[in-house]
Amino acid sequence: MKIGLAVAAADALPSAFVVLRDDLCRCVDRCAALGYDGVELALRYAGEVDVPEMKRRLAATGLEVPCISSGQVFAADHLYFTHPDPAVRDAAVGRIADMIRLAAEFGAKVNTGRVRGIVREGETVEAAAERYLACIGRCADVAEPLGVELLVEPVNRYEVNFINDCAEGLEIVKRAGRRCVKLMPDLFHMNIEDASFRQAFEAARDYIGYVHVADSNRLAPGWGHLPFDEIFQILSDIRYDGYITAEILPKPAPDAAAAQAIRFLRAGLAAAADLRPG
């Protein structure tokens, strides 16, 4: 498995769950110095990335961009797939389509996250699901020819009221019926919504495209109370070999949190690999 860190530009919203806010190319250098394999770019617009310069920094450091996340599209601009206004849905699809084209430049995935939207008061879950599926299908039409995966991330009930646990995420992935649409479990949200880490991961093992990690308090792994030894073993048991990316708060300080995350994850994953049968 490879380990990534979620980062954003210096002017990212305070609500963005990233540990580093800086010039994106400087973020690459900082992550490389700490020993990460990749940087996840949390963006509001695809145009935030200077593609030629980013490619130069990646080549110089050996890092990758495994994923582009889109939470700020929802949080800052209130664009989302379940909105009743077709113009808003079109704008959300357009923003994600731009991110898909950007992701293709780096061989990255796109996390559709909270841009999936909410179930609005007075509407049904099925109405929201139908709008969502229509929008994710349009995004898949862009993503599939470019070889880009779209990630569905279950998010806890305190942030959105649609696709909260991994079972709901897996169901919507299957309903989408597109080979590029995958599930992205996030340990922070799973700790709130899923009764069993093992059951959730094992049920979705053939559909998982990416994994987010944070401890129970959204701090760096090891600074809360999640059962990481068990989680590392589960990931090893299901033979997950993709990225695990830390999406954590910059506390007590950004560099200290980022250093703790990579140190803890490297040691834990290595120990779990040593215990896995051949």
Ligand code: LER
Contents of the next structure:
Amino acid sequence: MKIGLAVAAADALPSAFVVLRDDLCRCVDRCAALGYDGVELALRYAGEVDVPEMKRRLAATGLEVPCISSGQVFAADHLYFTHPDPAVRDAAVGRIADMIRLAAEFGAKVNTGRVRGIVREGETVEAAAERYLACIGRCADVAEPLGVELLVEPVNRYEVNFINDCAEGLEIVKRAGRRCVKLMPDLFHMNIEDASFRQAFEAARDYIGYVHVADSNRLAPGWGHLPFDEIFQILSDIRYDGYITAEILPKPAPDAAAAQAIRFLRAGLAAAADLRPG
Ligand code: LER
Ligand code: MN
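In place of the form predicted alone, output the structure of the form predicted together with L-Erythrulose (LER).
Let us now look at the entire complex, which starts with that chain.
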């Protein structure tokens, strides 16, 4: 498993749940100094990234961009896949398609997170699901030839009212029926929505493309009350070998939180590997 950190540009809104807000290339240098393997870029527009300069920073540091995330497209611009207005859906798909083309430059995945949208008052979950699936299908048409995976992230009920737990995420991934569409469990949301970490991870084991980690309070792992020893063991048991990326709040201070996350996650993964039967 590799360890990433979610970051955003200096002007990102508070609704981008990231620990570092800085020039994106400087974020890469800061993550490298802390010992991370990768940097997840939380973007509003694909055009925020200076591709040649970012590639130079990645080559110089040996870091990767494993994922581009897109929550600000929903939170800042209110564009989403379940919207009743086709023009809004088209704009959301267009923004994600640009991020897919950007992700292809880096071998990254694209998290479609909150861009999934909501079930609006007076509408049914099924109507939302149908609009959502049509949009994900259009994104998959762009992503598949480029070899980019699209991630579906269950998000807790206090942020959206559609695709909240891993079972709902898994069902929609299966309904999408596209090999590039994968599930992205996030421990923070799972702690609210899923009855059992083990049951949820085991049910989804063949569909997981990426994992977000935070503690129960969205602070760095180790600073809340999630059962991390058990979670590391589950990830090892299901043979998950992708990225776990810390999506945490910049508290008590960005660098202290980022340092705690990498220290805690490296130690926990090493201990779980030691316990793994050969
Ligand atoms: C994003 O990864 C996330 O976890 C949400 O809470 C907000 O988009
Ligand atoms: Mn997340």
